[in-house]
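The chain below stands alone and is given as structure tokens, in the form predicted alone.
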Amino acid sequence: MKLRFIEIKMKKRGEKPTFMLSVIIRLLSLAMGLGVVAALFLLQGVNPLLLYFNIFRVAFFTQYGLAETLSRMIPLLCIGIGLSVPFRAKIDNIGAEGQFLVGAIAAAGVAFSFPDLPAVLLIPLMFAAGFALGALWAIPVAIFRVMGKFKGADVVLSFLMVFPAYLLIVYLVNGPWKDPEGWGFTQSPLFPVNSQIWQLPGTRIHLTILLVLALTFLIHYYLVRTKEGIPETKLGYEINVVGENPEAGAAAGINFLKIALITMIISGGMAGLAGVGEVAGNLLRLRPEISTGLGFTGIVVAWLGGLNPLGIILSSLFFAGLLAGGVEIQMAGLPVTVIDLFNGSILFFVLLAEFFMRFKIEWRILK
């Protein structure tokens, strides 16, 4: 018996799928990550079809459930539009989820400094320290990947400060800004009241979702907007380039470490903005559960929508009506950490449908 080989060679695909074709692509590796899941219940008796339904019943038909799922997509939508800067750059920012908790530690640690500054001063500058301690927080990733030369720096050192600034929380609200009166619960005090951000009556959607959007609109005109494939701005092109092509940027000229920078700045700082959003509008103290996995959740939500800000919006808003509508995952008696599941599955087919739209697989046999 002869036996064969098999040559295979990975290309680069030439031309970019159209429009229309990437969003059918994405919305069929949506509809796989949710079939796997729904595998899943299956195997545990539960009927996939019905819990899906009254999942997004909830979430989109019902008065209460529309809420929660606005109030939720605030910090996803910040996020996951925050993270698809770098993510354009081919940086790997996943640590938003520390860069969240030091944007909330920023926001607490203003309010209890000021109290006596009235709202209009307090929240903004409650929103300008987050931002910063989250741009600060993610600073050393763009260095550490650019310097290290290193294509995994960003992903390790990322990763791995998101256990400090959780370790900080623990700290502060078991320390110097432990309740007094918190009957055993670890928390902070409430936030003063001219501190507190204004919520829509009866809900929790606050004013943060206006700061948010208008940021997407600027990240949309700046960094994102195109013409004829070709980013309008500067630097909208040089992110463009540098994600394509490094070593044609750095013929080009365009400053790596500059690109770096600048990227993890706006994602760090986006993330640190959710977390005051979500500290000052929601909870209304410090907690060491004040994110439940937002800012990994904001990796899936920033892949689904294809590092587009019109597509983040709408992946936001599906993954908020998840969460919204968790509750049914709890009464069909499974645990509500199954939204997990959905969020790795639904990544796995996302991005595995990113590599094929990028490259395509050719192989023959050898003789």
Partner chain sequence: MSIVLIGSSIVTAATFFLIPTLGEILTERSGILNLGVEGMVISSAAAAFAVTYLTGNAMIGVLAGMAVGGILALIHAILSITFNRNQVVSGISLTVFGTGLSGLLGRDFVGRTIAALQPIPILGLSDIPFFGPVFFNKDILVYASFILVPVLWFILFRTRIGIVIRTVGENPAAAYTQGINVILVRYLCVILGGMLCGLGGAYMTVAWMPAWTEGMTGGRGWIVIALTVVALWHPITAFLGAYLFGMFHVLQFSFQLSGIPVAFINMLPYLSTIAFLLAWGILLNKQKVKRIIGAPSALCVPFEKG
Contents of the next structure:
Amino acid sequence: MKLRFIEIKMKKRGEKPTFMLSVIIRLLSLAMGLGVVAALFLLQGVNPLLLYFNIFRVAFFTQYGLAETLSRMIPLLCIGIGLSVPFRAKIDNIGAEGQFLVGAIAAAGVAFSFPDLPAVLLIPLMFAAGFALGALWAIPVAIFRVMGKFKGADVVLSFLMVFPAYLLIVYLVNGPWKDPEGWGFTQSPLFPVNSQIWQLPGTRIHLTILLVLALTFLIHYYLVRTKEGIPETKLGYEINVVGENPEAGAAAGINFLKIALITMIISGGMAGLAGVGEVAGNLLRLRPEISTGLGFTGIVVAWLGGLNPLGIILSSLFFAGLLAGGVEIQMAGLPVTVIDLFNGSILFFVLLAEFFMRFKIEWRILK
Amino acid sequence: MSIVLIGSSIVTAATFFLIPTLGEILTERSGILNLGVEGMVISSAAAAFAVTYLTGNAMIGVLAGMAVGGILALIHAILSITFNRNQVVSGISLTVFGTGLSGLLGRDFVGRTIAALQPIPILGLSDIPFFGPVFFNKDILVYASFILVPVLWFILFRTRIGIVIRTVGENPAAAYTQGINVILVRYLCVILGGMLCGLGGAYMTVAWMPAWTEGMTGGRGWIVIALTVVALWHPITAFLGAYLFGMFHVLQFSFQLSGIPVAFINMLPYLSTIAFLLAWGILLNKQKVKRIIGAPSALCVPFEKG
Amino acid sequence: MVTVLKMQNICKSFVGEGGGEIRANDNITFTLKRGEVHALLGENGAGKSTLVMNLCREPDSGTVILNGEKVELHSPRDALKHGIGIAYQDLSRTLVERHTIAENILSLATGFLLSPSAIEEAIREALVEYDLGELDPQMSIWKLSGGEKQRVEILKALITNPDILILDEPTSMQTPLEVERLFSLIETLKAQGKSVVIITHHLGEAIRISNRITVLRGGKVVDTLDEVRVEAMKKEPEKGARELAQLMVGREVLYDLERKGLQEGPIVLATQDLRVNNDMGVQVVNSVSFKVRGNQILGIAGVAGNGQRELVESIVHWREATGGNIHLHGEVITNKPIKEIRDRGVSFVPENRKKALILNMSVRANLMISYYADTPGLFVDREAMIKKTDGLIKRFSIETPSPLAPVRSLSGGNRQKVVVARELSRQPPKGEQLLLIAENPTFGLDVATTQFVRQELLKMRTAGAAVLLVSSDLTEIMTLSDMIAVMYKGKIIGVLDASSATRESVGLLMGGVVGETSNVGEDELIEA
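Swap state to the form predicted in complex with its partner chain from the form predicted alone:
So here's everything in the complex, that chain up top.
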């Protein structure tokens, strides 16, 4: 590109950017995303700096806020880590919201069916059911991704699958699982005591956090981490190959459908687990509005974290803080949906940052 | 419900599907997939409502809606055309961003009311039994959608601009080597497509249900994207598809007394969309079909010169 | 005669996707006179297409002078404005398969409205005017043969009525009749005072049609032969062709590779009436039957685009065979899963390197792809893989800073070495021979790497492997093969024993001329 005084050239980088550079580029994209939202806030007459400061202070430096942040982090981390697996294989799953919801349904179903089972049996059974149903909800997306030739059809499908899940909850809490003492609230009765996941007293941080951290570690260790350039498992290697060049993967005999199915089962299953944790550990009831967009925030969490488990832990902490500090957003007179404004804006810049990881900009002044 | 009333509401619902679908067809015909329809529609719905409320003039509101749609589409254009980023992720970001933006734009207007666009009966036509009140006693935006269908068809298939757009969407290098500015064509198509989505959003709050509630589009933007596939990227079939989907939408209300739980009936539009997508997915996979119809060949493929 | 176009000191380099610069044009000066046909001659990768492309994008340095005026041409649009018409070589980037011929010629769509009938009429008129033969303007591109597509591309360039016409490999897929037509057309244009640049690697054609010839090698001008010398060549075309060939290849003529006489092994691969479609669903392999034995190299010669790619891709099931059978070691493997076919001892060095290499991944990860699944279980045997890949890098002397460097950062030659190293070192199941399929394995490589790859292929042959070599480079076919099969329009139209085949006999078959030259009939091959 040549302007009057200056010539700008974009050049492909030969090597991958160093770790430090990629962290800096990501932090910069985060800052710019926040900057755009700040500008919009200014237009609405809200002081963004004060608001950001308050969110930050509440979310990380008050006892209640910190507990709330950690509690919010559980589903976000679980969904984000799960999503990172198909994302690494270039399979788009934006239906985590639906997979989360059916996970919650499964938890409620098991809890209400076997209320008398001891907790040590009942709770694992709920998690298993949540994983299974979440995975089931994700499988059509994988098949469509591989079989459907129209690009984006799988994305649309995975999104459309959210609504039947949501409406299924609406039906259940109005019908079979209606709370008899609900005074008109559309919700299920309280979960049986045996099915409630133990919480840290005085907080809403439930034991699911250990499960999620363990799964994060497993995915990091077996699928992501490389030593001498070689991942631990064949699956991890195949995911990398398919993600970088699906044609080469297919040419070498890697079955794309198999990879799509496995990664989507992991992703859908983990969103399902998050759903189980959220209703059995946090809310203790099934309601239609249990999620409020966690599945979508999870997408941003995964991308901002660079699809890397360590990065995702940090980015889920960031977004959990944003959710926990959301009280401040409402106090400033803004609607809750502005959280999406952060999500979208940050995702834009993360996407842009990816460009600068592959290209560098050279410029010189023309005489 | 009387049959005229049902017919009339089908037209109303269908118009909301039709206008953004035409926009998405235009966008995809140039080779760019914009999954941000939901975001553009809901933001422009909020903007159109807010501006109508403030100015008292619905047409200014409609223009504001189109402007918001166009500006949001511009973001997608910059990311996907200039910076060659993943169009799927960019579109998802746009949806999320637009949802957030709608909250911000509409925050002072929840629960307010405006005067909706008034129906304008068309002399002579509105007296035809059934068809008159159903099709020809509507507001100006419905008529606009009637006109947009043949206009878009005409532009795409009977003008030089149309053949250029289709060539860009099928094989941008072929257009470029014949002296076409591929980048410009794609920018224009994406922005115009966004403005049509904006028009659809504006229609929702200014004409259809003149009120603003958060999340009022309820994922219909995604049905628009599915509809583009179902319509095989053609304006005429888009018209038929939009009315079919409008019918699913309205029928859910007439089933409400049938004893089937409401939630299941509400699933109807989404389930039928999924069913259509699956059927079309199988159909478009056939090689013999693929070489005649199907997604524009360069859809989602970034273009690099040289 | 007046000089209409002068390209002065043109330099153009490409960043070989990662640091390594390829100087495709190195200080080239080229002139074109009014009313002349100027041939640009050179091997693959000599920089011919790159040179003319500088007329529709900016070169790194150098000037373009058009009719005595210095011009800057940034895009094809500028080129068109200045009366330069280009018929491009890569038709997949210039024609829209789903559209009709009429819809493909955008320059005919003038004004706001589109009148299909007027455009079709204009095309019919142009076809008659230029004598380009029959073409139905309403026909979709995907239904056309390669030669017909090339005619559409030429028509597209002609219809803008350019003063300078550039034809990039216009005859590669045309039938002899079509070529004759094109040449008489070029004569007519010349008589009208237009100038034509024709890019080709066909020596005979270059001598026949042109007034002057510029030979390129390695991005540099080797020589420009003036009218007198070309005129002399026209009198003795064979001698001229030899002279040109020497200029093209240069002094560094490949030394002969050692080929021992070997006892033929058992039949490894046999196909029977194999039929395959191309990407647009048109059958381009029509009932092909052949067999390859151990210790044997079967060379498939032919002009690119006659179905060779589809043929080999169907053997490894990169694409579906629509009819017929493929036998490996006597067992049917037609359309079996890719992994199963590979595990039975089939290696493939494809021409399409995008499918062979993952540029963003390390050399090690790229080498591993054929070996990581050798051990059972869910885990990768890390120690074995490190040993294996380090060994391959050493044995095939792949120049890389580290096994962990991305393949993107390697030069073209070393990238191909990665593929060759990986595919040639695979072990067939016990007691059986490896089938190695090599599709244009030395395309675009430097001399040293070319030599290296060819030697490795011969080593495989000695080791007992059956080698199926597809190449559009006749020299490669002649030096390596034991048997030569020639493919033309989706059929094997002749099979020759390498010991008795000559360049001429193979060359004639490649042009579709079937004479008594084939001393081994097709029957011999089919009979199992």
